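Only one chain is shown below, in structure tokens, and it's the form predicted on its own.
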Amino acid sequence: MSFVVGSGLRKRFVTRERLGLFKSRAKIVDALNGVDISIDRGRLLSLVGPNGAGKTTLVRIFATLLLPDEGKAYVGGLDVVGDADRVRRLVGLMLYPDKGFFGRLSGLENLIYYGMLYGLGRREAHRRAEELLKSVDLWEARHSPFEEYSMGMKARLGLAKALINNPEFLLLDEPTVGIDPVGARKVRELIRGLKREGITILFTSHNLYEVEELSDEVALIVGGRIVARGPPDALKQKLGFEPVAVVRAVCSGEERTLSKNGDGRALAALVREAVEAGCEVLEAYVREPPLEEAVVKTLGGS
């Protein structure tokens, strides 16, 4: 039995859209149009799309800030909404990367606040801080005040955050937009670890490398509904693109570049093609389209 489940859920909102300069009108987005989502324990699934698909939203119903207008959803066999209190205890959430800290407090400081919020006594909350602050390699920073940090840093205390409660369930959304690659680097690092460790993870990003990288599974959200989901490999094969097989030969004296769909069977029987056709192969290699170029190409993007 999945995790983590979500069936048939809706979610509406009503915003204004400016007709003029002093005339607007209501206007209804429906975020979430009939969501069907589930999560073994222990796997890491992804959810991409464009702004404005979702994807936010769904999150935060998971972490009992929203509730659906429609259907249900459960954590751990627990109702996000009649068991809102005990999904808490189950939930770990990183919004933001640089959001939700007192500037003025340092690392450990901001640490132990939350989880004395989360009911820790405060000799446990400081073990817990100290613990989490060494994990996510801030220990040196860890009496230097939030306002100092740099992205990368603020980040990797977001992450520190969302594990005060030891969660089962980890909400990522977007934790490392805005870093620079080495910051980033290290997030993706510490996620391979959580998911090493067996806790469940739902994770939004626009970096599409980043989510092929980590991900069991990814999910295509496109207007509020998931339109296709699956490993990234068999995402990618789902929506109609597969790997090349690709040979560099001299044949007769002249560079030539062989090429054909498939995987290791495919690149096989091109090399033997070239062998018999007297050419020297210099180069053998199978291309696999990255996730991006195939999501991109789906939603329409060049």
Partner chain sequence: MSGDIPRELWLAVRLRLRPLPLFLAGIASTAMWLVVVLLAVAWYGGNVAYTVRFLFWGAVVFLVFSEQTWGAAAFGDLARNGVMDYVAASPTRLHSYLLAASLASSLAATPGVFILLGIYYLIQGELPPLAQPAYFVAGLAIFLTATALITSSFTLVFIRLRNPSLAANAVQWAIPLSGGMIPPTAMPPEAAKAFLFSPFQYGVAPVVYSATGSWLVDPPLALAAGAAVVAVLYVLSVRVAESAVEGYKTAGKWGVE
The other form holds:
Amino acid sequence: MSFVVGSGLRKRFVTRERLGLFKSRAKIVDALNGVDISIDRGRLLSLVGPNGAGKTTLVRIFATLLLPDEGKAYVGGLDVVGDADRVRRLVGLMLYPDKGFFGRLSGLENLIYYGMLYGLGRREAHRRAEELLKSVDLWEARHSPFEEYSMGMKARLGLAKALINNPEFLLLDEPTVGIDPVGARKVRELIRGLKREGITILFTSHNLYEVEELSDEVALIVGGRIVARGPPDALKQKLGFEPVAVVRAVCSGEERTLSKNGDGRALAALVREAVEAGCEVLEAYVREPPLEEAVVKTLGGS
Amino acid sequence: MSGDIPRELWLAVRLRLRPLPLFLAGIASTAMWLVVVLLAVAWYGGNVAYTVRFLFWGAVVFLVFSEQTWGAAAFGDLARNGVMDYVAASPTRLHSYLLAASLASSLAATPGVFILLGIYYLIQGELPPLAQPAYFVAGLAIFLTATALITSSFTLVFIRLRNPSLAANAVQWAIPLSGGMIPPTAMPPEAAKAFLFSPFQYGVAPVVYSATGSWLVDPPLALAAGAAVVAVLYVLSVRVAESAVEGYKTAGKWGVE
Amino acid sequence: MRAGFYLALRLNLRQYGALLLVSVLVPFFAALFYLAGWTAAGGRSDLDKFLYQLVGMVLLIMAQTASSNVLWHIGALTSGGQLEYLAASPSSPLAVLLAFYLLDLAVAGLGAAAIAAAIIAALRGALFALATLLATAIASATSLPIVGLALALAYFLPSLRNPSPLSMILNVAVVFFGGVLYPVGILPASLQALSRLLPFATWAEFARSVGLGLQAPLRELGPLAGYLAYFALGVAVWGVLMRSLRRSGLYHVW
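Switch from the form predicted on its own to the form predicted in complex with its partner chain and give that structure.
Expanding to the full complex; the earlier chain stays at the top.
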């Protein structure tokens, strides 16, 4: 059995939509429509999909913050509904890159507070907070108030907070959104390090380049349903996006570009064909379609 | 629960001391407001010394409850900035978390109480006498627990409001006033009797009664009724917290965030 | 200023309901003081003092609108980043702030005055009720010095990052030195002298004389005009603040 399992998860939100000063009507949103998901221990699964697809809802269910209307979810064999208290001790959570902290407290104090909230003694929380601040490269800013941190620093503090209880399962909901490229790269490096330590991670992001870079598996969620899933390369194939062998050559004094679906073998065949046809090969390569292209085209974008 | 109170006190002290100008302005304005209230009441012809003695414990009660109420009203900000999501995702129970936060708020009223004692000393040349110290300790314990339970429940009401200021203002006055902040024992008996029907009187007023030595009902009976009120409030506040967590887990949010 | 009125109305329409409810606090607090005073004075009551404090509560709400609300509006525009847009537009941020103030004053002042006037009508008759409404209008027109003080204190907002300490001090100064809940005459002489330097007590006394005494103390018009220097000071300090923000660029980082 996988370390993290969700089966048949459904969640419907009913809210009031304002139509004016005094009028409103019920608005029903089916955030999850029967999601099946599993993550093996030590693996990183990324959830990708458009806004409102159900990514955050799924994250919140595994964080014990939302009750599914139907279906079951387990972390380490524990039911997130029935064993919520024990699940919370296993889970580290980062819901926002820039929120969830007390602005007037320093980064160190915020982490000590969260450490105590997870049952650590004051001294132990202090020690753990310092250790984490070093590991997320916030040591110099540990005494500065959170409200003075940059977005990237806030996100790294969020990551440190998620690790305060030494979690076995990490939930990271868009941890790099709104962060500058250097800051985002730092966060990605930290996540890669956590993966190496064997922590199981559920990650959501709109940045599909980083998803491709970090993920063992990617699940594409649309309208509350997982429509495709697999390792990034396999997922692209599933979505009909294969690598393309490309050869640029000069044939009869004219420059031409030859291409063929496939990887190295297709490329070799293409080069051979070009040479046999008397062409001079200028450049030959296999073009991997980026995950972003595959996902955007699948979702109907241009 | 035992670890919750030191943690919340640790947090409350830090949050209230920063920024320092806010803390100092708060202390200075609290002191001046109290002087204003004393002058506004004494202007009616009462002797200032008598007015101070008769209002002192009511002012203490109000100050502590006011800290608790505004601490509770501030939870809307914590819901909006995501802290409450993280609290809900932690192993800490919401009920004991909120109760600890309320108790920490009441302890954070200590500087204000010292200011009151200072003003009392300046005017009277002595510290306020305690007529029945043993009853006072019991009354204080009942008062702190009862009001912390009340405000921990109101936290979950305030958190649903976009602007809780008005509701908080109403609560901060309604409970102490109906609880005997202005000592009913100093009122004509007909007016005082009305307080017997207020459950808050048994949670709040024993502090005032035991300090002044003048009770509306027999002290052991009043304290027993106070303990019963605390028990009922405890059950109610646990239920309110449980239902708030259920609502949060269903809707995915606390209120207007 | 037209844009300011539009913004204030759109932004605060729902809050105005709450602001009107605050008016209920006027008779509530006046009655509370009366009750406490009655008990402290051994059962003796003085209706004139109740009315004095009732009108005083109306003036207190108006003064707090001029002091606290102005500071909080500046704080909100700054932390939300809108001050930058206002400063970059052809209109004046000060005009927008004054529009906010006038609307707040119209809602809070009218609500409080209407409730007080209704009580005064019942206790003293319709003439005194009308005079109370007139007094409120006069107090509105002469409240600019208090706005000036708030604008001057706004200079410290970038370093404090929070309007609370400033509004707390200004509010308590109004109530302590302003003769709204008791006459300044009961304060020690040194504090009375300090009170004369501030614009609150003359402002409150003038309005109260109209409302409860049915007379306008014309001799106070001179000092009232003199206190307008506080408004001039506020506008000047505001100008300095805006220039310093333009130099530092720190419009909304706090």
